[in-house]
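To begin, one chain is listed below as structure tokens, in the form predicted on its own.
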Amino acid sequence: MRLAFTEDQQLFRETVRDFLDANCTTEQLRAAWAADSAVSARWGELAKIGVTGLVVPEEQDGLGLTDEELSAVLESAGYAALPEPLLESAVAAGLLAEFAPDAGWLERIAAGDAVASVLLPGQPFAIEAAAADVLVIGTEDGEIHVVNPADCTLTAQRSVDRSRKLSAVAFTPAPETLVASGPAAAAALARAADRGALGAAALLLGLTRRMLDMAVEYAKQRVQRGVLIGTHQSVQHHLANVLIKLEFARPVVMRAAYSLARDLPSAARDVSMAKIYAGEAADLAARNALQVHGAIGYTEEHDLQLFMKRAWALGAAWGDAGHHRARVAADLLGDAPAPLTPAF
């Protein structure tokens, strides 16, 4: 197993990174915080480079790629703290591809003409449900419904990261919205939850790198008592510890993407390990970057808080560290891994 991006994956990742460097600035992130929806014209531009249709099958005009490519792209999205629901749309697209491939939604998602969101069992809130064109809902009974958000009662919720537009969703299941039920649907919902957790881990890797880069740049510029703070060994050690955490987490995330893409027996355990490692790296990056920046890092005027708050939100989303440690323990002890219960 080669725990590194292929040349094509690296090129795609860099293409997305370059696009977001130019089209997802911190000023645009602040605008997303203030807006009712974080979905902007950027969604259509992402479609032009294949991002929105990355996991959509080729038969429905997508790229038909796997979780390995998705995690590579999401790492770049994390670096920019992309506010659009790219991960949620990919999770929804996977379920649509399996159970409603002819409904027309996949082609629209790939073209950037539609935004999809998802609400899985255990999720209290859906991301961008109010702005979505289609909402894929999984129930505790193992049913999958494809729903028009306009037919639901949506109640806006506040997130620590205000670019994540959360809604509580109340809907009445109807025969025309049911696309799957039974063991196959339940298994697909479990895989979708694992894709969400893997995607969150990849986003956290990107956020870790961004917070580290910001702290390094600040340490090169901030002068205290006539000395650059970056010359102090204590500061250097803090930043080196973040880099070590990041470099240890990345191959764990790549292993999980490899396992999930091939539906290996260890996929659930590998995904949980990825979420744990990436979450720990992002948490350390947030704490150390804040310490390097001092009190200014807490303020809304400083850009660091945009990335810290996204990391805090994603640390709990798609299963927190305690949940994923329990899944790893269950696997090691020979028990069936507990179903993923995402949280926000």
Contents of the next structure:
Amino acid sequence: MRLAFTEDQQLFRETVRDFLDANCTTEQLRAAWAADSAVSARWGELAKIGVTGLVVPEEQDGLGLTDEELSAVLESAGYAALPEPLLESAVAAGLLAEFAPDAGWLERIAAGDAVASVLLPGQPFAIEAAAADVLVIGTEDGEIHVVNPADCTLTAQRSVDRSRKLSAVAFTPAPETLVASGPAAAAALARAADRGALGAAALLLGLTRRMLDMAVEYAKQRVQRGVLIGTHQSVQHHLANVLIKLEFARPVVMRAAYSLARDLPSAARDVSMAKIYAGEAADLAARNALQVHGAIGYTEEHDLQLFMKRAWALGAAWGDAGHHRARVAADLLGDAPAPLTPAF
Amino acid sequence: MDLEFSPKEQEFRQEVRSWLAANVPATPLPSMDTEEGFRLHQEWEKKLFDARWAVVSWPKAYGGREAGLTEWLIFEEEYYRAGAPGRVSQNGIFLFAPTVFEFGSKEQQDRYLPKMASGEEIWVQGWSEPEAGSDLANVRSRADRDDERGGWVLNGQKIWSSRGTYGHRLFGLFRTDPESKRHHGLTYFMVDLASAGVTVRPIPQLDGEPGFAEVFLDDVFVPDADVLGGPGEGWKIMIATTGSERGLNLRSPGRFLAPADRLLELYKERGNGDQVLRDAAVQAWMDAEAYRLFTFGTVTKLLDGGQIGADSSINKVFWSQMDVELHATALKLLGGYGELDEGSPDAVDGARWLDGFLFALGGPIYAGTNEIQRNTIAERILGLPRAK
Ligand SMILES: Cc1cc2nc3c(=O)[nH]c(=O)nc-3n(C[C@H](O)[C@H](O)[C@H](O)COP(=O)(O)OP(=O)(O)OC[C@H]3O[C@@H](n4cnc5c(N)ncnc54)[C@H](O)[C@@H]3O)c2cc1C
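Complement to the form predicted on its own: the form predicted together with its partner chain:
Below: every chain and molecule of the assembly, starting with the one above.
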């Protein structure tokens, strides 16, 4: 029994963290807010350290790694609020590897030449669909299509987190775009949804840590009535409560990564637990970090909002708490069948 | 990561499981906080000890099996799953023993540990005093040097000592340097509660039973042989004991997994499709599972040569809150039957949920209150400036 990332996995996570510390600053995040697409030259740089091809099979020039490494790296991406669609691209890559390995997309994703995005059944919007080179779409009736975004009608939306470039996607399924249907497609879509939920959980862990760090730093330097606000127990306890949530969410997310990487029978339930725990940690982190900052945290000018808004968006994306609680309950109490392709 | 148990560990689990299946009393023992119950729990400890299940992680020489941490976790899971009796010796074997192994002399280890493991001597924790609760450094009970007899004369008062009513020996802090302040000048003593000058006054707890006691010391002589570590080293050694209490030892995941599983059963029987209670029951189960995973992480860290340290405060807040929520949910599921105490003809399961609820309510208070734990987390882990 061993619940810890391997040295290689930790190294990967830290390499990405260091890279993003230098290359995904909050000024750059604000630039992503202002741009039409959040995808920048950073995507190519991430490719060089293996990140964009993390789950791409080795035959297609990827690293061929698993959900364990993916979640380790996504934690670092969450810490930086990386605006590129790393998770969506990994979910798309998983489906492409299974049903369209020879289409050439995987090599390009691994090389950082292409951006892929995904739209699963029940998901209302795709991220970066306009900037993506390829879109993998799962339909309500369980088909998987590989689509050129230029052939779709995209209706751009405005997320509270302006770096999430969302659009509604209308497309006409055609025999040329269809890559899978039937039980194999349904199972793959369910697994893709689980990868998405796990990835969101990992991103939320990183976001939680970032907001906690910001609030701790602020509490150590803000003085009121002649004392540092961090000496007040009410402030201390707000932050201690966030750390408790975070420290208990992390092993839950790690276990889900372990289960999903091995396709264990409990994987879906484990992933749902991960999303619930990480979502709650991030929710509390956002609220308490805002409270500790006072009015300055309530401004657009302060960087806290960049992380809070991402946390809110991700809390609801890939299945909200209600959806995942229902899945766990159905599994534990056995009185309702777990939906195979979840509704988001 | 590797979340499987090895074949050897699985074999160990089977062995524990079959022994428990054959030996756990069919009807629950009376409460250990009654005279008869205390004695029966001691007998149960003896039975465990004779089969070498009392202290699985201890050295073989003292009746253990030298089980590793993972095996200890397995043992605990099986123990509570089997519905085996609560451990009347727990404050000795789980909290005090690690300190005796670390700081005690060989002579002290030989003298205390075997009887502690067999349940013959039940140890009682003597930290708190009327003026020293959260502020433990305010200990006033004192010990004066008696060179003639080669020991110390103890005077003062301890309070809230769990199992003090029927227990045999107390470990606690006493001030040996009358000039000293706060955590200086304190010494760690072990006191035979049958000594002349000791008066024990039982205190009924929330459940009406004398689960803890007040201990008055009036010129109680304690020989040098019953001092742990050197004079003045008490605080440092005490920190080691309370670390075990909050850290891994006192509340193994097994203690919560078993009631969490039973809670789901209770929901299936009595939930009537109530969505609020359904969510609460599932939350309790998930928390028990999260606690198990968190503990796996802690065990991994320890096996890699790391230490627990202030992290134990994170642990303590979580399990104590979880325990309260779990039992509160059970009582809600019982509806009008929830208030029925032991002895009511219609009490469900011998009123064990109510008993568990009342027990759980102490968790946020003992072993350092949860407010104190949050102070520790904020200052020692997050590095916030010290509260004034
Ligand atoms: C079931 C049970 C079993 C126990 N068993 C034992 C035992 O075996 N041996 C033993 O020695 N003791 C035992 N205790 C006592 C326990 O250790 C103390 O109750 C505990 O340390 C708190 O002390 P207190 O009760 O004096 O409360 P106080 O310290 O007076 O605290 C009262 C309230 O004030 C808060 N408070 C106090 N100081 C601070 C602070 N600095 N910051 C924020 N909040 C603060 C506390 O959190 C609490 O909410 C037991 C207690 C219980 C309930």
